[in-house]
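This document opens with one chain alone, in structure tokens, the form predicted alone.
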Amino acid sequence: MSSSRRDFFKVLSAGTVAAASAPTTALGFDLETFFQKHFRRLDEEELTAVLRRKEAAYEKQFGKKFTVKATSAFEDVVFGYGLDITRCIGCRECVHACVAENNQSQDPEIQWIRVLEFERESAIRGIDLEKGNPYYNPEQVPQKDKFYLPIACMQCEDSLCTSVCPTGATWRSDDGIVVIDYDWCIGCRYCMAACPYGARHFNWKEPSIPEDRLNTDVHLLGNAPRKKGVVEKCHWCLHRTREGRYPACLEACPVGARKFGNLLDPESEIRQIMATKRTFVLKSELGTNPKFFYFLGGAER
């Protein structure tokens, strides 16, 4: 038994040494990424090294120079999003802008925003997401007697998805945005099962991003290109919003149905909407406390 154990550890040690000295291509994965610390445990020097390594890897993969950032959340800011369902016309411009901004795969096709079409009379009985039609395709929108409900990540205050992640790869940041450390995601999809809004998406194969839609200005926890076998989702364009800009979907909306701002600022537009309009969140009975609010533009409290 002792001899067998010694022989086993000799083989194991030899394999470890060989692996450590082998090139990445021979191993089939990047050792530095494999042993990389969790994002929240990286010190400033380690984080800078990770960002530079990612830039080099993306340039090699896509043949273009990338700027990879890790911009921190603002102090005293918790973001909130509002959507006026009386204005939304179901044009899906928000979907297209989101895909282009956030390096979403075209094959397989991944879209973080879904727009559901409902019969207008159904709103009287309450909104049942299961009865929404995401595949509507009329010649022109909006259609008579229809209303539209875009859905993406709700950035829940009490998020079910973060509580089930076995590696801590996803968490709620200080500005309220639920983020993902893609290098720590193991693709177990527990978060997908836990999310009541269907907001998370799994990469079944290596994502395909058309060259003309490749965004090279990326955030490590946001729109940086993902890989096969990880889960991804909307993060309110944190590479933009943490620099004082609006999410791409808001800027693309042709009718001004989308609103965004700081929930901690009583003078912000989103707080004014919450104070004066009839607002609601989806599946409020679950107690997830979403920070994505729907409201009726013409209806005062």
Given for the second form:
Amino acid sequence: MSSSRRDFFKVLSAGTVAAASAPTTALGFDLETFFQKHFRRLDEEELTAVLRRKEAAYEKQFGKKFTVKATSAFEDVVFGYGLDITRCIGCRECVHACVAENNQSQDPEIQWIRVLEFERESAIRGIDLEKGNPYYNPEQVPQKDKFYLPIACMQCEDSLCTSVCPTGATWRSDDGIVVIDYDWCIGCRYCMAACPYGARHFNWKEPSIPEDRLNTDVHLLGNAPRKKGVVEKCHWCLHRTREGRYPACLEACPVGARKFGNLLDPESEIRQIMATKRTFVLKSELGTNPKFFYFLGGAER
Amino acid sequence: MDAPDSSEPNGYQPPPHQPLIWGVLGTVALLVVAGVSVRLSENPDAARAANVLQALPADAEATLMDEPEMDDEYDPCSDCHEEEPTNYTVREMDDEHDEMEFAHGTTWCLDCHDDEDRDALHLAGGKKVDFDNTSELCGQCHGSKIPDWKAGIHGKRTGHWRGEKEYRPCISCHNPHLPAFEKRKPKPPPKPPARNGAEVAAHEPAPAEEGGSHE
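Okay, that is the form predicted alone; can I get the form predicted together with its partner chain now?
The complete assembly is shown below, putting the previous chain first.
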């Protein structure tokens, strides 16, 4: 969409408005999508129309029936995520479960979760993300003198990415999940430059997903298939979590290092962790207020 | 039909009880290196919270999954052990069970297996524990893990964070005889970023040496 939107402005400024009635393609440039209102300005009827139109377009593109949802946030929920770095073994099960769940492109390869490997020793002095190695590939994990730190979107409360977006295509929802309206993303990548965690990824090319790996249960602002020219990132599986389910990465984790729940509920796993374990956030000095908390589950405090 | 997401881009107001949490998190900053710091929280109420957890029952909506099936070959144990007198000597098995790897701290078979009824386990006080309920046995020596496990902090829950969920018995992750979590081959690493404009995340570290293997 983004590139076609840009092209369209070029055409407009050249005065050849007639180009606007060019034939439409399944998911490329079509007029209805072009004039689609910003997600938050759609009324219920318009939204339904958008969802059905997307379903039809995806079916045409992929030859499969999709369910495109726009499930809204629970009113009494702000999500929090916990990750026990004393348990993570660096197996990357989460990475690949996320790819499959969220229709990430295989070629070019896009992976929302990166697992960084660090020297155990270095942890004593603090974690310097630049020193993390995402490409480790030993015969077996965990390696004795290493520890592993999975990183994806931190769903910051004071998110820098959303504040720099010129079109308002990305924003923080009431439940704390930072979402992207892919139809409004113009691909300027300001958000990527602003994100201190490298959590956002750009579709330089048309994404490609093997047919047998498509997830057809999608949220418009989450795992709906993207196109060339838009930015994407982890959204805590909002197509699942806004229905009360756990995120896919959490369920894929063999060691149980990943925890998820409602920060407003004192009984939730995430709040129990905050009450009883040492927790930390990455780059706290930036004031981004991440809602992704690393914790030391093995250590008693 | 789902209602649209009505949230405002920057209009988020932290709900009233949140400052409490952030207060807890905001107390200490340590481990600062090269502009990247890790902030650890310090909670004065930790001890109290731990006590509360001891008393806490497992989440009412959480169900404990079945224990993994035991090796058929030896089931029931009494087939042989009814005849054989119990051998109390701590030793390597060389007749039966010799293929079994065993490395569990300072424990020995009869700390867990009942010496009179081989079809059961037992606690130190003699109380018998069923083979389908082994987590109670583990709790005897790893008591501090139990509250964490019930609260969903140690171990793993699946299903619904809001609604029904399942959690796993200890032995679904820890072989009772070799309890250290089994090592495994990691899933494939990401491809190093191509130079020609393919995906390179803002803070992606440069790829390590060719292959990137760190063994």
